[in-house]
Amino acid sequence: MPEMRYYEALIEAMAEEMRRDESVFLMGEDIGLFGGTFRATEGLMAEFGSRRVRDTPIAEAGIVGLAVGAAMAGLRPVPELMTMNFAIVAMDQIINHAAKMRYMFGGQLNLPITIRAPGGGGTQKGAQHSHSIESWFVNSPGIRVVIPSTPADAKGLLKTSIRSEDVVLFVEHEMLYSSKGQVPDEEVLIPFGRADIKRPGTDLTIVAWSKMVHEALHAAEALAAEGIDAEVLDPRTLDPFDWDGVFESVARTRRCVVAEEGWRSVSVGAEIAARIQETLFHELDAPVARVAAVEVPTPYARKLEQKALPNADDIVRAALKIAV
């Protein structure tokens, strides 16, 4: 398997959508001829061309809104935000339109868009362009929220959301875009809801989605010094979730920690522990740990922002808590 960047796997799953199927369709602020903030929709322009790979105005609300009116009309948008923050602008598109159409009409109509947007913080982007506000987004039906950590998941994912008949919010964490890993030559389609053990372990669950997946890598093999055996398990998709896979883990190890970016009230981690403990309250060794942001808003200040946001240490420490 050839090994490539999370962007470059990002490029090659619209590609290939792209190539198998004309009415797939991007667009986007920037997104052509300067290839995206983050390069991940590089050379596309040159190839498919300026129909088909559309550079828009900074106007959120009405990408969304095209894309809507696109694929109620056949099409196959897929609409890049230039960041997750930006969602917010366009949200009574999302939320109140594309999210409720075709349950509204009956299913006369689907609405196959894929909004891809990039989130998350750790790169010096201020209060206002820092979010992990995927739980917003779980919290509204008729979305399905697909979050990769890896290029593989990322490629293989976002060719299941293209050609997904529902509206899909694509989340790519900003500093996950220069990260590597093998990606298969042949075509893979990863369903959604389906978890990927990235680690097993025998003693204890660690249930963690995009970059706080690798924090929680780091962190499991600093538990492995203390004796403790750590699994590692991605969610990959936040809606639909794969409930059964975790329940599985955790009866297993009977100890579970849930680390998350985004805040921690009312969150999907919150969900995650309330079900874990609804669910499996005589298995468990002890009471499901939790790990997420500082709640407020996210500074600007590299080393204040690295105190507000959740790492590997805060895993570890969570983690010792409960594993005794």
Given for the second form:
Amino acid sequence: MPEMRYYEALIEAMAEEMRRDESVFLMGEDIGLFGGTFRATEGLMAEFGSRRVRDTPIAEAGIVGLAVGAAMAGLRPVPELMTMNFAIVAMDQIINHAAKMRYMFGGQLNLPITIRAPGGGGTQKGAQHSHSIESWFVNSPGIRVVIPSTPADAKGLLKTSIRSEDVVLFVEHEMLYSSKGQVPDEEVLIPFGRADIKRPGTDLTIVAWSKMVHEALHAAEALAAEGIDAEVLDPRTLDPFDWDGVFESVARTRRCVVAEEGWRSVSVGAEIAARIQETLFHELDAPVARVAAVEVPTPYARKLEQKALPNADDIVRAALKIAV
Amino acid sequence: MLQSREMLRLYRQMLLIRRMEERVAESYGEGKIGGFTHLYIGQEAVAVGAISALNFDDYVIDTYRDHGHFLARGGDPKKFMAELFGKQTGICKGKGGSMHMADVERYFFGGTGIVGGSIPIAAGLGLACNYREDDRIVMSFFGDGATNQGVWHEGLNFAKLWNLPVIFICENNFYGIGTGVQFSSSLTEVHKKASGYGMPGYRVNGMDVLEVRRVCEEVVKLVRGGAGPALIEARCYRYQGHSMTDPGRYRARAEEELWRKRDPIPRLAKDLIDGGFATEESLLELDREIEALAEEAVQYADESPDPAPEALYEDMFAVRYPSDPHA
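Alright, leaving the form predicted alone aside, put up the form predicted together with its partner chain.
Full assembly next; the chain just shown is listed first.
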């Protein structure tokens, strides 16, 4: 199994799907000649040309709107938003148009759109360029939310997203692009709604996604030194969500920490904690603990940013509180 | 000059929209139709003249005042009325309502309730035409209010930048809800906004179906031939308020009366009679036939079943998962 970086896995997924299906095309800011601000479309314009790898104006609502129109006509657009932050600019097209259209038209059409966008903070980009706002989209019906943490998941889930008949928001993470991992040689399509146990354990379940999976794995190592065997469970897709996978794990370990990089209130983490308590109240040995970002606009100063965003230490502390 | 048969077809379509909308207003008053309901009465010449210049497989996309375009595209009056009544037999199974009429089989991609929201989507349909190098074009309808929205400008920029075959048709009825165009737009002559994007802009009398048709035919030919997008401003007037709940206190009665005198339906009736293509009696007969059609649509909607409770959970996704909402 070859090792590759996260962004290389994304490029492979797009290239394979574009070779396979003529109706798949990419559009976004600086994705063609420039190769993508995070190199995630590097080389694709050379192979597929400017008809299928389209550089666009800086007009995020327009980009998503054009993708909706192209999908209505039967194409499979894969628009890139340079970052998740700019999804806020395109919110009306994503939520009011892409996500609702199939339902409000009574199922008359499919909209096979995969909106790619990297989120996350940690590189001192300040308040407007550090968002982990996947929860906003999970809160809105009609859109799938896919959020891989490893190169293999990134590749397998992006291929599934592009082949999906529905609207998918595919959330990458700026700090994961250069991370490395094994990616299978053969074609793998990872199904939606299947959590992956990234580290098996018996004493405690840490539910985490995207970059927080890696923080959780570090935390699990530290906890192991304290004699606590933590399981790390990565849902991989937040919509659909593998509730059975989470409940099975937590029913076994009887303790759970939910760790996310986004803000705490009314988040996916809050929903997971609520449902675990609704479903497994009598199986739990402790309340579900939560780790999330401090609810301030992400500050620029390195020390303040580090304090605002959650990390492995925060997960360890939360775990120790409920592990006694 | 159009053939008499085609002129009669346009007349019939305008009258169908007028009579259907009258029944919509009536049914709204009876509480059978809810929500926002925006009538198209007064503007019939625009939808009918423009859409009749298209091929069947061209794409049409719309704003929330979508009743007229749906019917002009050949949509089923029964499914139309049933949709407004919120019935299972509605064109969108009762899930869309007045603002979200779509008929995908007729390449009519329906209404959006967000002013300007459909403009970049229209450009996206145009992108698909170019991508596949097919012979199709796109017609995008919106009001004067949309031309002040950000995405309107994004959509026109994209369309010209990529030379997309899209005809943008602004139905300038001079009011965005209750605010006059002079209070909302830096340029009240909307067709001139086209020059900001290097595309041709046309102004037509939207109360004259033959003029709308003639100009649209010319523009359709250019756009289909690869000339890139165009903007048409059709000046017209909605006789009713913005929606059923709007008594229209912001407009002078004299202004309303002036525009009613320009009504596109009697205007074409006169042309038909003067040209010897119809008689007063034959047009009255046609009116009776259309009244019966409208009555049939209301009856169909009335008698149709409500959506089944489980319909609530259907149609959101092509592929459903266990975590999706279910009964």
